[in-house]
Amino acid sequence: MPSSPTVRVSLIFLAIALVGLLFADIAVTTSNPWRDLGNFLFGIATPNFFSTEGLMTALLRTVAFAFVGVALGSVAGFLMALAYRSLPVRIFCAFIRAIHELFWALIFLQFFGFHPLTGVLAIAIPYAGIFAKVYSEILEEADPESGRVLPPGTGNISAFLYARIPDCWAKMRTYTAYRLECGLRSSAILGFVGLPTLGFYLEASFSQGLYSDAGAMLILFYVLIATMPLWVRPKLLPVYVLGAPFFLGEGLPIVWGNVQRFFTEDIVPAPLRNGEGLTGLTPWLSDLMINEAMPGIWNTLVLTQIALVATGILSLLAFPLISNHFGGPIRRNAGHVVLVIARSTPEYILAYILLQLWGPSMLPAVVALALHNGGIIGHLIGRQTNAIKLRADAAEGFNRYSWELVPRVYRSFLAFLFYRWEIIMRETAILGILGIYTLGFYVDSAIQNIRFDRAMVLILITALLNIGIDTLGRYIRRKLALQTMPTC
């Protein structure tokens, strides 16, 4: 068993993470964490919903940035996806999404301000690299006797509408939707960064101790998680789509000139701008990867490796909740309100709650990953173990666990975990802004400081690392032979 490779490569990363946690700060800092976990868990027990004033608008626009920013980044993504053959397109594709949406919300802010552009943009860049990939991947897996059916002398656009289009439909479409979902949360959490999302009102009632009114909040988000096969029909969404953006908001007039300084004045290094030349720059950029960069691009790798083993540990015991060979419907039930609520929080609104409970350090930012994307991903086994047909006299317990269904949904397990190695990286990379020392750490403190060339260069040497995680993901899932799913 030691001698597969899967079983190698698990060992290996198992081994990376242990070492990590040699290095990694963590520790609960707060004075009574009981104290304060039990002071939330009451607030989510006895949710206020009509303290808040705007919270149904917080709502509104949630969904309306969600649904503007997801529809135009499928468009632009479709049209990419066309033509994502051609490598720039590939590595622009790579570029925008390995840039999370909250950093280009801070880059937006700079010279947008508090627009509704801001919002939309922000989601809507890094979701088109995403489903350029995506709906390419599809693309290229249709059926090619679809298109031989049709008369001779049939132009390629008319093949490709009438043949391809229709075999990849329900593939496309259920992407969407799902993506639909990740859009929300990215649509909440920009609130963190001010825009008039769920995330504002939601920060607003933790730094105020309004713990019920921060429970409400969140019962709300899950509710209209949960709700959507409901209310997002397909013959509503040209409704919905349409009627979106009136529904935005106004937000700050646009300065154009900040438009123009910030991309002439402020992101160009200063050594450059001061007329220093080459010279100076060599200096300042010295500075900016010893004092800034390495330390964050260290915190990040930490971070990240330990979050992704735990995420891996904690998907192998939570697909057995809603497993259909273990226990009975009302514990399967109960399973699913679980991994739902887990996989519907985005890791950086629960990171954020944690910070609050144990104060500063990696543990906070640790847990949020794992349950969100262990949710996930348990989830995504689970269902798949539905699937498995075990004899009538297969083992009872831990012995069915470990010995009938943990071997054959392994590898579409680490297929799933290695897919979401770069999701990991790049919401580790962000919750630096709540104060942990990954590289959104610097990034943030550089933008308080204005210094906007040290942040982009940051935010550049972000990118291009999760670019290289992803790359070698792939590497990782081709070697073992891993067929690669999308996942939000």
The other form holds:
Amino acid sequence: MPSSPTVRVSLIFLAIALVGLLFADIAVTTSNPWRDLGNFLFGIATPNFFSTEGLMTALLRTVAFAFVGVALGSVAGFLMALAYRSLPVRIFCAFIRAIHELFWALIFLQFFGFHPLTGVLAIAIPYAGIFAKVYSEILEEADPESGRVLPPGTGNISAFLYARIPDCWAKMRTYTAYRLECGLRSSAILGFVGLPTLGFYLEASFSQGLYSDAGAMLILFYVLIATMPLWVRPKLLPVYVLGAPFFLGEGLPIVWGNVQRFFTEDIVPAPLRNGEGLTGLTPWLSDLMINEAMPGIWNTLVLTQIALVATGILSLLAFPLISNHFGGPIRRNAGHVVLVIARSTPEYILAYILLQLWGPSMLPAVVALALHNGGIIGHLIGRQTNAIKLRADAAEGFNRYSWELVPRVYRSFLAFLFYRWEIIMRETAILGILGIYTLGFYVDSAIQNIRFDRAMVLILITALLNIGIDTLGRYIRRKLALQTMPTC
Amino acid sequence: MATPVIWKLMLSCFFCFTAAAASAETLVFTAIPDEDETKLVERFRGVADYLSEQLNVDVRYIPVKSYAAAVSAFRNNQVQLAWFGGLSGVQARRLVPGSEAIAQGVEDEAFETYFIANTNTGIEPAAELSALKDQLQGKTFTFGSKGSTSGRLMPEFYVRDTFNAKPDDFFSRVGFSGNHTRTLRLVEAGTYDVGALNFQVWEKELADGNINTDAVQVIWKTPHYPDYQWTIRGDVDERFGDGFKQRVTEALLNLDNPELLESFPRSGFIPAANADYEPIRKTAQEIGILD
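Next block, the form predicted together with the partner chain, ref. the form predicted alone:
Following is the full complex, with the preceding chain placed first.
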């Protein structure tokens, strides 16, 4: 066994993934995947921007939901960050962020229906949990010196506002802006479950094989994200945040009785609802565990581990694309475009596209997760290598890559990878909605059969699994003394 | 700090929304997303215009992304009328006491599911499903939507009944394509060897020349069962005035615009009752997708 702990951990994870491959369902089941892929790429090359009258509205709604959701999430997250030392708050935050936006949307759809609140809360709630964690970390790290020089008798609030906030402001702003980009992605995919954002039309075009229409939507989405630095200006932000609620669309009115019914009837386990009492609960629960939860957990874990290692390999292969240490500016710019596209496309959309092209198996999911997450980590690592100064006589080409750069960035690479472990698992679970047999598949099936009691138990299991992975990831990062900054 | 102000403003915005949206008195209806969305939107906008003209109220169609979303919207009173399949109708009427099946297509009294196969599999049509056992075993198979009657419930029932096995165990891979058009396309393209779909979708696509009959063919037809129907909530009379349910029913039964009927495709609508769907409920209970 190699003595370096980072290498040892890497090899252990590689081994787990290889064993997972033996059990995983990896296959291309379409008879002509390359023709379909060709049709799709041809569609992107010949975009049709005038397919749907609603396209521009959908784009506007995508932005509006993102702004309102992220704004609400950041305010709530900030308030919770102030109380983050309390264990119940920490547990609460871990719990709400362990449930994916799409699951939240599926839950709210059941009682708010197609009201804008469904989409807004689906983004705001998990984001609040993430904001609370990251803001509290930023506040923790603030230099305490400025607080010590305040005159005695300064109130807590004044001390906080004048000594702590100024030190953290820049970091919090950067992170919030970054989350806004994530918010746009989340907002777009909410369309897949019926909210009026981009995903709604994207799903419709894809499922009908209208690749030129879908291509146009994807291009508009990339342009929207790539031009964010131009249109998201600090001075314009208040205008956006105040204006956004007016562009969410009307949706359909909320019937408040539904909310009560959902919590007092729908999610009560069927045996209790039908008065069978606790004796009926045991067979109900064991049926659920054996036939749905267990296979779901197993597939989710297998897929997560394979996708994690695939992400790692892809990140290591991708970072030279944007690194100063290789190639000229033209190639680097091309590399930037490739990585921007890879990381701006939500995994869910990538997986959806690949599933259409290759047919259902874990393969499209692995590739989608690896492309998206590998794009993000590759970008971060690549940027890091640009700060490295090599000796003038350092090795060139492959030797430079393997002996000079990779060893220097390997620790932060692992840090990012383990940070994203939990994120990859959350996505893996949700990809089940697309037909891969992870937990999301069983959640979706329960909802399709109008069995919200089962759906809620399965969502709860998903959340606990996620919290477990998050804790394990943090433990490993601490053991290996890996430092990281948050990514989404 | 500006944050509390922003918070309040945003909250007030939400309340404005809720208030504005609640005042509209519009009949909203939906339909299960069983086919290509473009076709559905076109068809049901036509129906909305027709109903609006007949009933003198604003009528609006909203497209949804899943069968369950259609049922939930109906249950939550966000839509008052819906074009359901057999199973989704049973689910919806169980959840909304007082709701009624008011009209069905002429063809829906005796609906069928077609099992189709890619011709590369070499599976030949048969009169009995049991005759296909050896040829079907171990093939890949796709249903339509998880909540579909013709695309999931009935084919699953016949697979279980005939082969005495769960579809997962009998076939090597089981998928849910999402809707009937996609089932057709996926089997035609060979993504799945075999699939099951709504016979009307097959017949219409065939008549329109949209099927490559060299690539895909029908291998078995199920016995008849009741399927699609219009279902309306019991409380519409209170909301839209006495006799409203009756007027909607009559409007649907009198629908004779050939283009509109062709888009379903149905030759006309006839009266329906909740009891007509009793066989569907029993089947759903039998295979465990209804409690």
